[in-house]
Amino acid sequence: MEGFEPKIVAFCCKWCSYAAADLAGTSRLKIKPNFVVIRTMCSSRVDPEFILQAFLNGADGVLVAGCHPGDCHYVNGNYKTLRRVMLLKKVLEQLGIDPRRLRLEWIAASESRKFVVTIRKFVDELKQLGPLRLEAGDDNGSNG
């Protein structure tokens, strides 16, 4: 789709991935402006309903980013997140939404470049998928 620029909602944990996003900005790393960050205390605090609402409100993709496994400030929050996202991807598929539109990444506070690369790759992948078109009552699985 020529001219299509995907919209991404990025849920980032306060301790790691949000700090990485902030470091990317303060380091003036070039990053695509296709996303909005929502800071959460932990990636496990991202309720699946928040992700579904992001899609319903126009997001073409949702990124959930948290601390690396074993480094969670809340001990096992990211393990809960992993299980939750894996299950939600199956639900999205049943709703006719390509599960590639939901991405989970582990990004440490010092990994500002990884944050930038993750956003860039996600934008490129979403451009290939095209815009998410949700229609009321659409259950035929035609959404990309």
The other form holds:
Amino acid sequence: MEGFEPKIVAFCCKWCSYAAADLAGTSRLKIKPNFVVIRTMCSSRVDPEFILQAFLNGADGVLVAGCHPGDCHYVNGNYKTLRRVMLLKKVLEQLGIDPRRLRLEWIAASESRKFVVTIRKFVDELKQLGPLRLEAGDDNGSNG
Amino acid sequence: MEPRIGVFVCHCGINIASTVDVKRVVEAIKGYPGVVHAEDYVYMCSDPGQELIRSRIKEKKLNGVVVAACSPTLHEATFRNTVSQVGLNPYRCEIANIREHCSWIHTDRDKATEKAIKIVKSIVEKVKLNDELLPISIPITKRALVIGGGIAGIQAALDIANAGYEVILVEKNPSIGGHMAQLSETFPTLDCAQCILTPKMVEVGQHPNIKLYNYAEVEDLSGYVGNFKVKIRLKASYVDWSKCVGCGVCMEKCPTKVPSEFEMGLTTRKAIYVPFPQAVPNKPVIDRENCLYFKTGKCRICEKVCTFGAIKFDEQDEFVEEEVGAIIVATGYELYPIEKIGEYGGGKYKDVINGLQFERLLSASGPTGGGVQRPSDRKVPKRVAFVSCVGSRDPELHKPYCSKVCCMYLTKHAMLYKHRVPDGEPIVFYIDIRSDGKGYEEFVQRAQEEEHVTYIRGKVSKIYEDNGELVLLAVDTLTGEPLEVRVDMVVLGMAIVPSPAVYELAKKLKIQIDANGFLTEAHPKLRPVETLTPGIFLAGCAHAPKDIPDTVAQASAAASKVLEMFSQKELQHDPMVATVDEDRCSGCGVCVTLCPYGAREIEVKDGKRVAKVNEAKCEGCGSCIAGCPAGACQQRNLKDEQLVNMVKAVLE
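So that was the form predicted alone. Now I'd like the form predicted in complex with its partner chain, please.
Complete assembly follows, chain above in first position.
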């Protein structure tokens, strides 16, 4: 895994985590450029299909970030996201994709540090998991 | 439409250019499918930068623009305005955030540049499939509904009415005035509450722009911002108010006495009653629960004595519908039930009373004419304990929050008691004294230093009756001494809780309540009087415990938000709403259950069930779209295809 840099797609809610990423920039916090943010109006706009498409097209990890429970800008969209992500994790397992490659986090607009730490930890974890290899199954040979 | 996209990469001085090689971004994007022009400039948001974009749109016949610069939060509106000046639809312009999300957070120039290219490509993919949109215009009905006729509702209604708009004021009780009408004098100025409130009540009653529905409740609400339809239940009063002159003979002759709500049970009223002499409107209602005729079928004395023929025993509840554009919810508070505090003998000992009961004992219009007498034997109490934080700040057993006003009103109570009973001894038990309003700390100081009120820091653990006296067990936490204090009467500063009806009302209005049952504001700092449902605002203690000055300020703030809406010709709504492909839609209705705004409905069209979107109600969250099992729902300018293409572009 030497030199492996995981690719992360981060779906961020416009009202919270996107703004947290903005604030990370404004505060000049530093992160590795392993991720690209895609802005949605709400985390609940993230169709599980987008996440699968990301894995199919070479993402090693996908982050979905929304407002804290009870704080959703759209009343309760984040709870729908929670349900969808939990279900999708089970589907990923069946598809042979380690469910740890999909992460759901609640990051408020003020939590720039949490955004940075989330990405850092995710990068570290994905480095452990290694690159996603769909054809071979996602166990990277560790089980033979 | 064949895409002809121009990409404009900003240096932002050195903010972007020092970490991202902007020239390389321009070169990389030049050959990208759909891009016909790319260039960089030092400050794209400056006048020359904007002019550069405008001239290139004309020269190169661009039909889409990507500005790679700072966060869209900052300049999306700027650049959309720029492109629209030369005839390009503003929704064909998007921002690629290569500053906050790239140059400012990364250090490796090479990798940051590669990432910037990916970001720009993904936004190019988005613009390719962006539709030309226009903001959705919604008409506004310029009438407001105010729910609750306490000081918050009164203030909000008067502000809106005085600005020239009609107001519908709905009050569940026979009179407006709310709890403020029950108060004796108000802290910290000791103004008589009725003296400052009743003129406002009269103004509401007589205002040509205010339609008052007293003894009425909101039954149902439909519609959306600017266009609400409200159904109001007018509870049967069994008195024809158009005939009644308010002479009061019926109330004199009625044989049934019940505890008076207004007097907090300290005295009685009749079954036909006006809650208090200064009521607005000053017309009686018959309390069906207690009226002898309704209970036994006999009596009708009021009918006999009414020379105006105003009594109507056959009256039924009626319903009216009103159309309004905005709503202010000001449903107020109740006191936490005293019976729940068993260790203080709440509800068991007659001389353990709550703050509102003591207000009535102090009030010149109260049952004792303002002379303090204890309820059990009408004796003037010589020692009175005032206990704060009863039910408040007690997350284990009762309410976790601070009720905000108790420190101040108990101080006022102790002071006013001392004025009425100069040789009396008031003792205040407190945890902390919270006196953070204008003139409040000085008021507490005055009570302690000039009015000789004793303050003991410590929570009372138990109250019991002994030989006609009440004994309080407590610990003085400043000395560590256990105390046993004997008094004649105890006043409990009970927690403030939301009016119980607010739970049902919040469901009807589709607004949120918090863990303690108070209404939730849209943002605790920046949108304190708005709810998350557009067009619905809040004021007063329905939102959180607060004193009269804060309530009045919040009510005026809510009114100004309504007036801000009413000052516009029509409302503008973001057009990035959900859409339905009717051929694909199976009419399953999943979208209807997912929508938090009631913007999705099922309609039968040519015998087929199809989902509909009410564009005015849709806030564009996209929940329903991700949930549609048939892929029939899309979001304008954030279609599935766009998002998938964006994902692919960043992973190339």
